[in-house]
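One chain is shown next in structure tokens, namely the form predicted alone.
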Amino acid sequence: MSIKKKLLAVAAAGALTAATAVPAMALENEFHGMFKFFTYQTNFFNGSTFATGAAAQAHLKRGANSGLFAEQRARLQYIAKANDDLKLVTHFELDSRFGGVTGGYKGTTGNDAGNLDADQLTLETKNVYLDFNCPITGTNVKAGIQPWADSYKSLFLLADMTGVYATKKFDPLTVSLGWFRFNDQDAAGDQDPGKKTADLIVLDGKYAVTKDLTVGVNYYNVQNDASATSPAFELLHMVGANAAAKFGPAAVDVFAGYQFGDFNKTSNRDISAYIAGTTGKVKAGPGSVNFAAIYLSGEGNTTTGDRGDFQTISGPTTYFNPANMWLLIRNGQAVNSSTSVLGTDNTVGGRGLWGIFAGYEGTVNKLFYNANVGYAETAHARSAVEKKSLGTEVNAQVGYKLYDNLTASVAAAYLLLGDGLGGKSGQVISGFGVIDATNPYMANVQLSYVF
């Protein structure tokens, strides 16, 4: 045999032990998205998600004056998939406003990519974590950065965070268990990692009695020794119960919940809050009523004493999309301008909330529709003059089903200030209301597409 021939012998002798010695993967790849484009008219939203509190209600008192403006948001998913019990999930997001909005959006550094020649660092992350199923317990878990929503229509907390979530069937209870840290940083600033931290625990069951009848129960325990801002309170627990049923043409969702705990271990104060609530939509005619109701409990007074407010993590962070409002409550189709009269905050500054909302929707062929109706109040008024009333909003949108992937639409809403947002002095909710305020509107053209 010739040397050349030995060569090639002993080169294909090791490329065949080297692929032998490592194990074969078949890697599945998978890309998902969603690209949403807006134009709004308003006299209200501004394209920023720095609308929050009393600086959103600064646009009320620009009277009729009313701006026009575009945004858009993508959102780009990779999973990494070795088999059905094992993958790696990444989402990030891309975030602009036609023109730029400077500063950035959320606090980032320069402006968005939406200004002139675009070159702009705007890519966010969402999550990064793993998710496999256990081969020895069949639990699922999931570690990383990722999504999670509470028991009560998110309005304790829909946020991405940092956490292990293990989730275990054992048909018909389902059960959960998972710790979520979201802060870890000392004041001081000397950045030693675990001393000064703020954890979530979580521990939920689901039982389903029937096929049209699951009921559940659920603790959370906050332990907050990192910050006394965000949440404002240090240790929290907090215990309900839901059910969602099926009767009929109807699908009904009831939540409840009890929070106690310390607001403020040094001045000895406590908190003692409360949240219910119900959801459903009912089959009537050739599309369905949807309606929706909550209570938050309120204090009067946040300065002294015990807190008998509903706390949440952080009002950026919570939600009510059953409200189907896009000035009342934000909109859960809202992208960069997600905000509402009341900010991000559905506790009103601590004042609690009551609300009742409903609305009709359907479908035709292509063509979809949906109209809506929505009143709020505080739940507790701060002084004998503060006025509870925070309006009445009236919105319709109808839309278009282009493609399988891709949406139009159109909508338009209508807010008819109440007392405590937009009364006499003296009436107004401080941070929040506008003396003589314009009543709020909006117009929005919408493209979605999902992949």
The other form holds:
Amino acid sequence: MSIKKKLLAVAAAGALTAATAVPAMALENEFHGMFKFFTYQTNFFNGSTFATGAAAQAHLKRGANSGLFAEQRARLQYIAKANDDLKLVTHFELDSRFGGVTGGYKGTTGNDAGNLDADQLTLETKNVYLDFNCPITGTNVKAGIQPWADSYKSLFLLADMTGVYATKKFDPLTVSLGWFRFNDQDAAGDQDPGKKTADLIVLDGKYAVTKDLTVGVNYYNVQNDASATSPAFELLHMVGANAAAKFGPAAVDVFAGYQFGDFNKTSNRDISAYIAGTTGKVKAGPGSVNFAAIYLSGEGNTTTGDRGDFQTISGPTTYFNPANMWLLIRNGQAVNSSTSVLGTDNTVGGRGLWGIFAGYEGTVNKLFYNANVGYAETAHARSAVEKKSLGTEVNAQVGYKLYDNLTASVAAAYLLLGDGLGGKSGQVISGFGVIDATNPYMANVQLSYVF
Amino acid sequence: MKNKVIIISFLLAVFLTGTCAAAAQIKAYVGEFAVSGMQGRDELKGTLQTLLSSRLNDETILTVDAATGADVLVSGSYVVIGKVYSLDAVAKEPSGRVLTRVFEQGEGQDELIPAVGRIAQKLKSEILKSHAQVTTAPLAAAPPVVPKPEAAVPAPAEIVKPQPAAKDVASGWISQRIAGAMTGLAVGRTVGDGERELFVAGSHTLKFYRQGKELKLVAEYAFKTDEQVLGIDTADLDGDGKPEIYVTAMSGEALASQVWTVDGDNLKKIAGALPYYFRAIALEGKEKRVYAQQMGRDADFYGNVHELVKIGEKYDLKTPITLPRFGHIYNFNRFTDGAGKSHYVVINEDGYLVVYSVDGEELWRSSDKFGGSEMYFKRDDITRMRFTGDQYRWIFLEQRIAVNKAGEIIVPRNSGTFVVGNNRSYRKNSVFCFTWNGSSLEEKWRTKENQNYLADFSYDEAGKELILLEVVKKEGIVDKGASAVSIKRVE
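If the structure you just shared is the form predicted alone, then what does the corresponding form predicted together with the partner chain look like?
Every component of the complex follows; first up is the chain already shown.
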């Protein structure tokens, strides 16, 4: 453990002691949660999250044959609030596919309680953390297993992680400093844990210039002494800037970041990669036009030499919800079938990605609707014949607010595969594409209860 | 023995006579005078009250120290214009029926005390006359007697006096059912024939009523389907004697509030697309003004609350108010204590009433929860969707806190059987009145708990009336629900 890391840990422990010294008061019990039910008719999804392109690839081979399946997710959040400045947040998840799935489907090696007579252990931990305000400085501190999202619309990292995260407001400036340990590979029982670790240090600043303009800068540092695969690099520095602005009827976010560091120190391979993107909504007529565009730098040769491809901690902890896709980029509404034709690897095996997405959404009293279209391709091809095009998706969704907290909706999506995923021999992207693959589609019915 | 019987009989007779005489006395309460047009007004308010109380008191009229239980309520004003003064007084029954109005005028303060004496004589004469008419009126002509079990015996201050149901009291009134689960209420003028203008808002509608014996729908406006009304307020910012209606509304995910006015029997929009939340309150019980706050790109309530001013046809913000912790435009008010110190009162995010000094120090917080609203709006939060399961974050508004001239705080409480997280379904309501005793808020009165969700309310200080908008039937999947307006007099 480096000196920096030790200092952070000591600071967190100190603040924790100060918070627990606050006099006990009546406990305020706060509950939140959700329940989502999906039933799919699809030739692609199966109720699992395909972590890799190879896992998704297997499902592109299914052809036009489709199946009907259903799945559900429940989340329960309990917050024990001692006073305005101290609370314990706990959050749990229960996933099931109707009929059950055996073999390490979710969390444990058992069933997922979707089988006959249920009776399985399916409770997963999402968050367990203490959230308190320092009585001296007013700094908000979160310590424990907590959610965290980057300032790049989750294209770098969105995850539940163990860590300590401090936020101090100096209106209009907000500064955050955090330390997360997302891997410790020292064996259980080791007398000296903390050697084979992977840590993320975050320094983030946001400044509200006006009510309609917020600008931010950030620095992320990842030190990976734990694993050669997740993440694949050893040391990463990432600096970036972002802005959120409102111009008349338009609300626009932009972000850009640069990564550098050691991909492999021993073989002297460095990282030099970048990301840029924009998302937004423009009020138009009774609804809004939404749009998004991203660019993740790619690498033609990942075997030797420096790396120019955008690095992430792991594919399953990246998202890009503003795309509003179902098949091309995984959808934010999805639960167990939270995956896409890229698996969860938006870097397409280090080739990089660019994509443009747009749609229209609106409400008519209790009715809501949206329709979207998106196109994406890789930033780099690995050979002269490998095609970059991933495909074009069109989708639509219509729903109705049954009660304030309960909505029912239907959605349908169709992906016209590009040659990179469904082209001829030699054209398809290795590890992702399938020669002459059938275009994937899906239709789903969703019930969503959120409180 | 005989002497003893005579003495006892005599004493008993004297006692009974005294009791009967006391029972025949009319209890009158003289309120603090309204004084204007001169210096030292505050001192004179109490002085005139004392002078009139002592001159009104005799064997027929007993002046009492509290309005509770009084048969007659006397209020007065002392106005000086130039060198001439006018001393006016009105005597009313607790039901609001005026018994008499009298006045005296003169020049210079030397004439003031004799004038108070003359006013007292005039009042006494008219009160006794009116009282005699009531007591000697034929039984058949008398209004139905409403049992007032608690009011017959002066209740100790610590005992809660349940309010009779609104329909059973002379001052109570309840409207017919209004179709739809309405969300906002604002009061306009009282027009010539005594009808009161009421404005009622739903999520996508603004209704203009006149309230007389019945609630008459005069005009209605339906907002666009992508516009959501968050609340309505009234105030006369341009001073034309006709209050404007300030409608806080969202169009899509941005604030696009509007200002309307009454044009004969119609509603007329005079401003739109204003990026403000509105709320009209009487800070420290003074004149009702409209306050505004903005929405930020990230912050739901951005910056300070400001007073809204109308300059020509345009609206602008002035006089920022820095609120204490948890404070935003929808959950605060300010009151003045007996020593003239100002304090903020806020309903915090957990529903507790918190009193702060003007420099932000927390002085007190309630043990029970107050407020509670089902009104909310949503903002896009798609990045955190993976954590919350919802593309939007929900921002709930809060109930109004009213403060009257006496520094009393009037705040409602909704409660229910199912209020968990963002899932709110209130079933019962009650309105409370508190006074600041120097160290904490002390309950003064409360209304009987009603089996409905209270969507909004207004307090009419002049008429001492609570105007309540209740949802009597919740909205269903297809059913739009129903609401009702009721009026309760605060005795």
